[in-house]
Every structure is written in C-alpha cells, then in structure tokens.
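Starting off, we have a lone chain in the form predicted alone, written out as structure tokens.
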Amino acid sequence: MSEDIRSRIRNKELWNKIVSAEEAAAIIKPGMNVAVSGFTMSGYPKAVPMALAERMKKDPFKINLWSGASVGKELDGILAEVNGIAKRMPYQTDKNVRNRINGGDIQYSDIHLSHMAQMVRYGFMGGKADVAIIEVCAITEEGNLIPTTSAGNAATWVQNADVVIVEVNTTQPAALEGMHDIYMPLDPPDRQPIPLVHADDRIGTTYIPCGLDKIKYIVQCDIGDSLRHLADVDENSKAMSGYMIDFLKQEIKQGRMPKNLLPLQSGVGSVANAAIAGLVDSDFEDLVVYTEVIQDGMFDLIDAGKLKFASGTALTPSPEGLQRFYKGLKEYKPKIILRPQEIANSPEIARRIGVIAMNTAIEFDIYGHVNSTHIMGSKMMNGIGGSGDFARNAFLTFFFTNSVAKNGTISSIVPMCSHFDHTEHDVDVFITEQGLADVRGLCPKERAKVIIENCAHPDYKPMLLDYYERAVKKTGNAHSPHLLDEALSWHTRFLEKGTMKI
C-alpha cells in the first residue's frame, strides 16, 4: 500500500483497517441496503462497487442501492450491467440503470432529494442502511470523514449504517478540507429551525461525524469522477437566458427584488448551466447562489467578479471545469460551500431566503403543469431530483425547455402533460426559445392563452389554440377546459408517426 493513502489517514490506528476493494466488498450480502456517497456524478465510491460487480458476475445477486442523487458508471453503470440492483433511489441518470428500470429489472423510487435522508432516518425505507460506502479525501485523528466533491446524503448514511467502508480517493486534493458544512437536523418531535439565514452562513462541521469504531474498512481509490461534458451554449439557450434576464430587470424596476437579485438556484444540465452563464454578460453584480449543483457557469461568474458566494451540495462541472476548479482552488474555495442535500435543498431555507428557482422540463402543458421525468408518460428519464424542493417554495420559479423536440417533430408544449411532477400551483414563469410566459395570478384559461402565444413553436401554435378554443366551447367555458380524448391523442399520434418510441 502506498504511503499516499496513509498520509490522508491521520490516526495510525486506522492503518490496520486498510484492505483491498475485494475484501471490503465481500461483506456486502444479497438484499442488503447499500448507501453510498455521491451526488450528480461527484464524490461517489468507485473501487468497492467495481469489486462488488466482479463478485456479482461470478455469483449473481442483487442489492438495494441508495445515494444522494445520480452517480457514475463505476457504480450505477457497472452494477446495472451485471443486473445487481434490486431497488434504486432517489435519482439516477445512467443509461444502463434507466434501461433496467424501464425494463422492469430495477424497482425505482423517484423521491424529492430533500426528503430521502429523513425518510431513511424515520424508518420509512424498509430498514436502515446495512453498509455505507463513503468517498473521502482524508480521515481525521478522531475518525471523522472529510468529503470530496459532494456532501449529498453521506452524513445520514454514516449515522444510520451498521457498517461504514471508507474510500480514500487520492485523486481528490486534500485541500478540499474546509469547504463543507455538515449539519443534520433533529427529527420530529425534536426538530428545531435550521439556523441558516444567509447563503454563506456556516452552521455545522467541516467533516462528517463518524468515529474510529464505526469504520470497518478503508480502501484506496485512484479513480476520478466520471463527469460529463456540457453542451455548448446554443442560440436557443442564449435566447432563453436573455428572456430571463430581461424579466428579472423588470422585476427590479417594479421594486419586487433587489438590484443584485435574490439567491439563485439552478438545476443540473446544459440548459440550466446556460441560464447561469448568461448572467456573466449581464449588468447584475454581487450575485449569490443557493442551489444543489455548482457547474461551470458559476466558475464563470466568480472569474468575472460577479458572484459573491455559492452554496450547494455538489461540484458537478464538466471535466474541463473540474480541472479549472482544481487549478484555481485557492481562489474558488472561499466562495463555495457544500452542505448535506437536505439543507441545500431545504424547502424551509428556500422560502426563508427567497430563492429564484430555475429548472428544466421535458414538457409543460397549456395550463401550467410540468412533466420533468417521464417520456410519453411511461418511461422514466432521470427523476424529479431537487426541482420540486425549490419550485413550490421559491420566491420565483422558472421552468425552461425548448419548444420542440426530435428535430421539431414533437411539441414540448402540449394540451395536457403525459405525466405530472409540478402542478399549475408551483410555477411562475415558463421560458422557451420562443418567449416567456409570466403566469403569476392568472386563472387556467388566462395561462393557456399566454403560454400558447409566448412559448409555443409557430408550427404548433395554431393546433394548440384550436384545441383550446374547441375545449372551451365543448365544456361550456369550464374552469380548465379539456377534450380528454384529444389531450391523450396529442401524445399517441407521435407513436403512430414513429417520431417517438417508448
């Protein structure tokens, strides 16, 4: 064993617990609840899951896998390849996992990300975690754990699990220490208000409390996170970002928010990253972020001198962005804090500090309902993630999508969503590359007109308007007029044309 891992383990008594990934994986048994660190491809264990997958190839069995959010191919992907996952929660993005879910091999529970940790602590998930596997960059003298690029649910997993396996990832800089703020609320009836009123408040510890006795094994890992490249900011994304910026400027003129805005939340992915990146060239300064994931666009804002502080639960940049972060760690670190996801995504905090929530949709309908998870109402894409945590509780909630998909053969604005994740009660503003619909205070029929007029693609606008007008007439001007058979056929006709497969 190299001295490098020992230099990250500050208590020499723990050196006796250093084992191979294979030896650590051997304690995982069929049917166990295995809880892992990691959130959106960052800070997840790799060596032990890969060893576990090799065992499953020889002796097939399944486990239940719990995480913070999505994790990389060395965990989700490889375990799905060997059909080693019985149940998965609360969020995923791996193609192999998605195929197993939609093929019926994996039972998937899609859960609000702020809810997962407390639901496990409450005992709602069929027992506690049997084994927790946590990636760290160091272990303290007291046996506490210094996380790497995410906080996620790791603190609750350590608290809840019978056995803790620690992966010391030597590709992650030890200088990450100090960037985390680990705070876990008490559970009802003993819960107190979370004592956080500003995005840069520190309320916890820089480490995950663990202790020497709870650590069963320590494994060295020298594999980096499998991050994904972000798509270039295209003209549609620029247009959407521009509509949002103009809208926010009007809100300031109306006296509804300060000139440096309110804390920004942005979902994961290229569209959300583009919305943040668009602020770099805007007039806004002294911005603050309170979100889940910190992506490349936030580094752009820091470099431009426009971002005062960013609070999240994970660093999820592109591969290039991660190297940029490592290179500028000394400058970035004082402006970034990573918290457990039940704090980063806390509805209580979002409401208190007045978050501006920006998330993406697969489709939304003319009355303001959003589908962000299911293709054609049946096939799971990724999951609701943290969008629901913020959407219902934000000061202002935006949802973005391109107005069409599949090269224009499918409209992303439909009469009725094929699946509902966020209702008409949760969203304030819809944005596509065609325009912006401010639906605050509007009744359903008013929303329909504004959404069709401002957000629909010209190729589909007449069809949507025709549907709406006939629905109004046939239902006798009902509150939310629908032609139910036609609302469903709007989706099924894409199946008939062969432009969408489920």
Contents of the next structure:
2 protein chains.
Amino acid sequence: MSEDIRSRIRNKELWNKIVSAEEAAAIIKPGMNVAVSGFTMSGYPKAVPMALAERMKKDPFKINLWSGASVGKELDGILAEVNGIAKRMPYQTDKNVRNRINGGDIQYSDIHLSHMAQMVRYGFMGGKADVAIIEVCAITEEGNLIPTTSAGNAATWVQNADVVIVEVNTTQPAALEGMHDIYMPLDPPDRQPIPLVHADDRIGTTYIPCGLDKIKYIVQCDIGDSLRHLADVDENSKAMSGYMIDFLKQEIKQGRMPKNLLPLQSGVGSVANAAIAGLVDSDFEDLVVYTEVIQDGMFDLIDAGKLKFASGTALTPSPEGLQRFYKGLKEYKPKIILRPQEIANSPEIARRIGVIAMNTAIEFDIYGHVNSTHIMGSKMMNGIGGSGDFARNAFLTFFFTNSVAKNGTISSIVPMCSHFDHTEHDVDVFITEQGLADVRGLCPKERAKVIIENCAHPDYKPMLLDYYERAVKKTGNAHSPHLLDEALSWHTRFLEKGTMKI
Amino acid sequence: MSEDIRSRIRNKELWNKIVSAEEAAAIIKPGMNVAVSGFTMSGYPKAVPMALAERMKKDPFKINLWSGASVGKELDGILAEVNGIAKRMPYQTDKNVRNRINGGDIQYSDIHLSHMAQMVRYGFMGGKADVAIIEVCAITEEGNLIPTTSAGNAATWVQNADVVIVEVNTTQPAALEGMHDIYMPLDPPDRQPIPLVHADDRIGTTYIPCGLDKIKYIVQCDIGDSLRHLADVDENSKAMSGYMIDFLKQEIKQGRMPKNLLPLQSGVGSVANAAIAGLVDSDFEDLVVYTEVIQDGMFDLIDAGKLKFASGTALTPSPEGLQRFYKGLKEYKPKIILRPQEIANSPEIARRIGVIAMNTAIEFDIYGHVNSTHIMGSKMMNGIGGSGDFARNAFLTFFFTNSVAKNGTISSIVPMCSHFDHTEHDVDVFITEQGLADVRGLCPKERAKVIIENCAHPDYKPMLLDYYERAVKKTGNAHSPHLLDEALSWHTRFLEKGTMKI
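What would you give as the form predicted together with another copy of the chain, now that the form predicted alone is on the page?
Once more the chain from above appears, this time first in line as the rest of the complex follows.
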C-alpha cells in the first residue's frame, strides 16, 4: 500500500477500508448488476474488474455490466474473454464483447446514452445496481468522490447502488478536481428544469455525492486508461470537413446561424475528430463545444485560440493528447467541464442551446434514414451511443460517412438501410467525401435525388438512380417509392458475393 | 356583414379591415408559403381557403401549405382537389391530400410536430410564411388574437408572416377566451428553460400576440369544424385498454409509478380514445393528461371525477362531444389548457414531467421497431405526427395495434418493418388485442420472443417463430438475426397475392 493513495483519501477513517482488488472483487456474486464508472476509454475501473476476471477464470460465472458507454479492455475486454457478462448496457466498442454479442453469449441492450441512468432509477432495468465500482482521483473529507477523466453515469450508480467500491487511480492527477459539474435531476413527478442555458454554466457539485458509510472498499489502481491512437486525418475526412465548413459559412451568410456558430457536438472517433480538427484552419472564432467526448481536436482548437469552452462527459484524448493535456492542465482546466452523460446528452439542453450535431453513420439510404449500429442488418457493431440524443434534438443534424467501404465493395448509400437507428424525420445534412446533401424541408423523392447526386460514389450512382426510377414507376410515384423485393438486395448480394456491385 | 363579427372585434379601428373571403384570398399569390392555424379537425380557417380553391379552379396555381397538423376538408381537402398544393408540412389525414402525395403531385414533408415551428423560424423551410390565416373567436383591443379550439403553430405563424388574415369563426363561443396559454420560446442561442413543471402551469398569454398593424384582413366564417365521429369502442380496443391498465397497476404495486400515474399522452383516433376511455371504469384517481389532442374520452374522465387536468394543443371532440363541451364549458374550462404544439409536444417537457405515451402503430417488427406512417413501405398513410416527440422522451412508451388488418390478410407484427419511424431504442411496451409485451431492458432476441409470444395473431405466430429461428441459425445467433432475402417477403407476398399468409 503506497503513501500516494492515502494522500488522496482525505478522511483518515477511510484508510481502513483500503483492501486488495481481490478482496473487493470477492463481494461480487453471480448474477449481480455491477455498475461502473467510465465513458469511452476514460475513467473506468480496472483493478477490481481484472481481479474479478481472474476469479471467473477459476470459477466461471456471469454478472450484468452497466456502464456509461464503452470502456477499456481491462474491463469489457477481459470480462468478455472469460465469458463473464450476461447482460451489457448501454454501449460498447470492444471486439471481445462484440463477438460475444453476435454469438448469443451477451444479451446487449443498445440504449440512448442519456436514457440509461434514469431507466435504472425508474426501476426499468431489472433491479438496482448491486455494486458500483467508481474510479476516482481523490476522496473528500466527507467521503465524496472526485472522478477522473469522465463523469458518465457514475453519480447515479453511487446513488443507486447498495455497495460502492472506489478505485483510486494514482496515474491521474488529483488536480483534476474542479473540472466536473455533477448534477442529478429528480425523477418525475418531481423533476425540475435543468438550469443550464450556456455550455459553461455550472449547476452542480465538483464531486459525486457519496458519504463515508456508503464506501465499502477502496482499492488502489496504477493502470492508466487504454487510450487509442486516432487515425491520421485522411483526404476523405478533410473533404467532408471542408463541405461542412462551407455549408456553415453559407448558413451564417444567410442569417441562419450566429457568426461563432452554435455549440458543436461531435461523435467519437477519427472522422468526427477530423471534422473538429478542420475548424482549426477555418476563420471561425469564439467556438463552443457541447458534446459527449472531448478529443485531441478540441485541444487544437483551444491552442489556436478558437474554442472558448468545451463541455462534455469524458475527456478521451490519444495517448499523446493525454500528455499534452496534463502538461497544459492549468490552461485547459478553466475551459472544460465534465458533466454526467444525462446532462451532456440531454435532449432538453441540446434543443435549448441549439447544438450542431455531427455523427457518423454506417450507411444511409436514399430517403434519408440512417443505420448507425448494424453490419448487414444482423450483426451489432458498437451501438447507437449518444447519436440519437443529439440528432433528434439538435439545431442542425449532420451525418458523415465515406461513400464506400471495404475497398469499394460496399456502398454506404443504399436503396434501403438494413437497420434503422435514425429516421428520415431526424437528419438535416448528409456528407460523404463526394459531397453534401442538404435535405431540410425536402420530401423523400427530393431527398433521394440530392443524396444520390451529391453523396453516392460514382460506381454506385447509376445503380441507385436505376433503383429509384424503377421504384417511382412501379409504385405510381408514391411517397417513398420502394421495390420491396429488391430493397435489401444490395446487402444480400454482398453477403453472397462479397460485393454490392452487380 | 353581421353584427356578430363586430362584437368580437373589440377595437373599432379594425372593423374597416373586414372584407370578403374572396378579397382576402386574392392576396395569395402562386408559390407563396401559406401558414394556417388548425390542429386536427380543430381551429383551421375555412372561408379564405374555400375562396382560394374557387380561384384556383378558374386559374390553376399552387401554394405551399404549412399547418399545425392535419386540417379539415374545407382546407386540405378542397385545395388538394383542385391540385393547389405544391409542398405540404407537417402532417395530414385527408384522402385527397394522401392521394396527391402518393401520386407525386404534393411534395409532403412528414415532420415531428414539435419541430415545425422552430424549423420555420430558423429559416430551414424555404423562406418565411408569406401569409398566415388564423381562425379566432375574438380579437382584443390591442389587436391580439384569441384562438378557437386549437393553438397549433398559429402563434409562430403570426410572428413569422408578413401578412396576417384573421378568420373570425362565429360558430365558436367567444367564451373560449382564457383556455389558451401561448408561450413562444426564443431561439438559440437565447433560448431559456421552458418554465413548466406541472401540466396545469400557465406560462404564457391567453392570446396570440399580433397587434393592429399586422392584421391585413378580417373575414367572417360561420362554418364549424368538420369533426369526425369516433368509432365505437370495440372488443379489441377494450382488450388493449385492459392490458394497459393491468400493467400500470402492476407498475404502481412495484413502486415504479405514483398512484395517480404520471401525465397521460394519447395519440389521435379511435384506439387511443378507447385506451383513455377504459380508464373511466378503472379505480385510478386524480389523473392528469399532457397530450396533443383532447378527445371525448377525456370529458368522460372529467365527468367521472377521475381527471384533474388536461393540457393539449387542440380540442377535437366528436360532433356530439363538441355540444357536450359547449354545454359544460363552465365546468370544463378550468380543467383544460391549450398550448402551442411546440410546448404541448415538447421533448423537454415530456421528459421532465414523465409522460406516459400511448400511440398507434401501423406495424411493428419482432425486434421492436415501429412503422407509423407507410403502407407496404412506399405509400404514405398520414404521417408521424407527434408520436416521435412523445415516444422518445416519455417516462413509458406504449405502442398499440390490432395484431392483424384487412380481414387477417395482413399481420401487424412482421419480421422487419417496411418503413421505420420509431426504432428499437424508443419503445417500452407493445400491446395488441392478443396481449402485452414489456420489452424494457431486453436485447433484440429477448424482445422477439416476447413480442411473438404475447402480441402476434395465432395465424402468424408459427410463421414468425419459423423466421426468427432460421435467422438465428443462419446468422450464428447474431445480435438482431435477419434473413435479408426474406425480411420483407411478407409485404411483397401481400402486394402480389393479397395476403401475407403462405
């Protein structure tokens, strides 16, 4: 037991709750609902889950795992490896978990990220959290918890759980304290308006309310988050970012948008990061971010003096980005707030402050529906994440994708999606490396024309037009013309022949 | 010009703006955006549209028609008959309009009802409203407008339009004054929290702000709304209402719901009306309604002493219900508020107060996706209406449908929907006359089992199970097992052979 962990536990009474990861993990019983901190590769517990996985290796059993969003390999990865997860909610990106989901071993509920905490509080998810495991950088005198680099659902888990295990991560600086703003709404019929009107408003506490008694065990952890490298910004991403910036400039010119835009939300990953990164070279100023995940691109914007403020629920830089953040902590900290995902992804807030939502699609169809989750209709990729929280309620909703995948054998623009996560009612603008389709106010047939013309890859454009024109003819020019016996034939062709091409 | 209309125009200066419907209609030019009051068969202008249609008969041209929701035959019906509508938003239920939409004559944008007003204010819908035509029961001394039986988008249309034509409907009592609560949010970046925390909160004015100068013409109208008779509550509807009530009782017992439930929302039409009507014979008390449309069933609940308060955007009784309302106006009025649809359908409010959402599906699939709008994938029926505003943000989301349609030739539960309006992420409970499927927290395969078992018609249950089991096998037990070459075969079979049965 190092000196370091004690220095982060400000109430000496708590010191006698410090135990080994194994001892803490022993409290977890088969079938329990285990609720963890963490949102993306950020702020999730590691030591206790690793001890739990070791135990499962010897004595196989399963738990239900509730998180903020995806979490790292030291939690999702190893528990899936030992087949230790029965039910998983609300999001994942781990390849072991994905394989278990698509093989029937894990029952996965793919849930809007803003919905998860309240659905547990409402009692809709099969009981309470039996155990919460929360990563912190410090514990206050009163037994309240200072999170590390994510807020996620941790505050609700602490409130909801019978037992709280705290992992003090000594690789994270205690100086993270002050970055968080923890606000938990009451539930209906007592809920009040969320009193947030600007991205930089503080409405809660800098800690997760917990208290001395609720803390069962404290475990030291000296393993850092398994951060991922971001792909280099490629030509396609640059092109998409360029279309978006030109579009936004035009919106400002038309008087439809303030000069400094409106708060930006961008999905997780390389394409979204590239879209944000593209703003560095733009002449936009005083930008504001209201999003889930703060990535490297936002540090670039802060350094370039273009970003006034970033609100999110997690800080998920690349490994280099994290070092850069630590080094510039003093400068970055006053410009960043981390909130519970229920607030970061709140439809109420997204609509009020007028978020510009930028998310990535797996595929979209000619009438403007979006598949964000499934490969060829049946297999889960990651999940809907927060895209639905934002897309539906944003001021402007963008979806990005490369026009083709798998060396051109898959067209990301198809006659009909093979799975639906966002409907025609929810998207304003589609962008691929081919171009941009602004579908605001258009009917389905008008949408089809502009989506095919502006977004489809040249290899697939004639095929899409052919489908569309025959569908119009066969249905007598119906509202959303489809040939139902052909609508999914592009996907079945790919499954049979390895290409959507004829 | 009768005496009556002048008595309702409290500022004598306005009397010289009284003109014939023909004179007022003459201001409307080809291609104009004409924005009208009205939400369902309630509170829409009639005299000016009828004069406009007459003009179009002689001299054909088209306008774009923006409303609150569907409107009656004296507006939608006759304008569609003369092919006078180019673009139509955001909802309709008229057979002439539907035929024009499905024949390519009308470009129809099917939009979430809470989104319409702000999208026009944002400038996303192709310019401003050129002319607003608003039905009122009176005009105040200051030139402000007292709506009749709906609020809809009228306030935004008045604010947005260059020219306002007011139709004073003398069939509606001036005593409707005081029933409305008109609140219009500012737009981002200036929007504030909507200060409503209970269904009976008043946050706005009893009139639509307009002013003397903005009123261009005033027209008398003595035609009542073309109200529709509600279908008798049939056995199927009674069964569905019964399942819902038993479920809600169980929720209360489990401590997941207050004894007087939470604010109820129900879609428009006979099934939804029946669900509400079923509550009359229940032992629930102190109920509250927060919905779009107040129908006859809610008067029954008020009369039975079970409903404390009803908030909506329109009062749409049957013809008999309207007479009953007039007769009991003094008693009903303090228990009803009509709000702009942007507030009645607000996601912010639905989530805050914890609405119980009850809406009707055309079909749903074994994994829990819902089609609310399209017949066999291509043809528009009505539109999404407010179902998406509520379903996504409710405390609990129900979807109802009869398990079969067209004498049993159509199964409303299908392997895959032929169109998607609400996704698997958004529904908690499915109900048919066969039973109820509670899918909260379930993964797709768990959902499939309970939906097929509890909701499907016995004629189709073996076929659905067969599809599901073969899909599980073929996809190796993937997350959402589908046979893409068969997923829509039930629909194509119906289109070819007139039945989904093999």
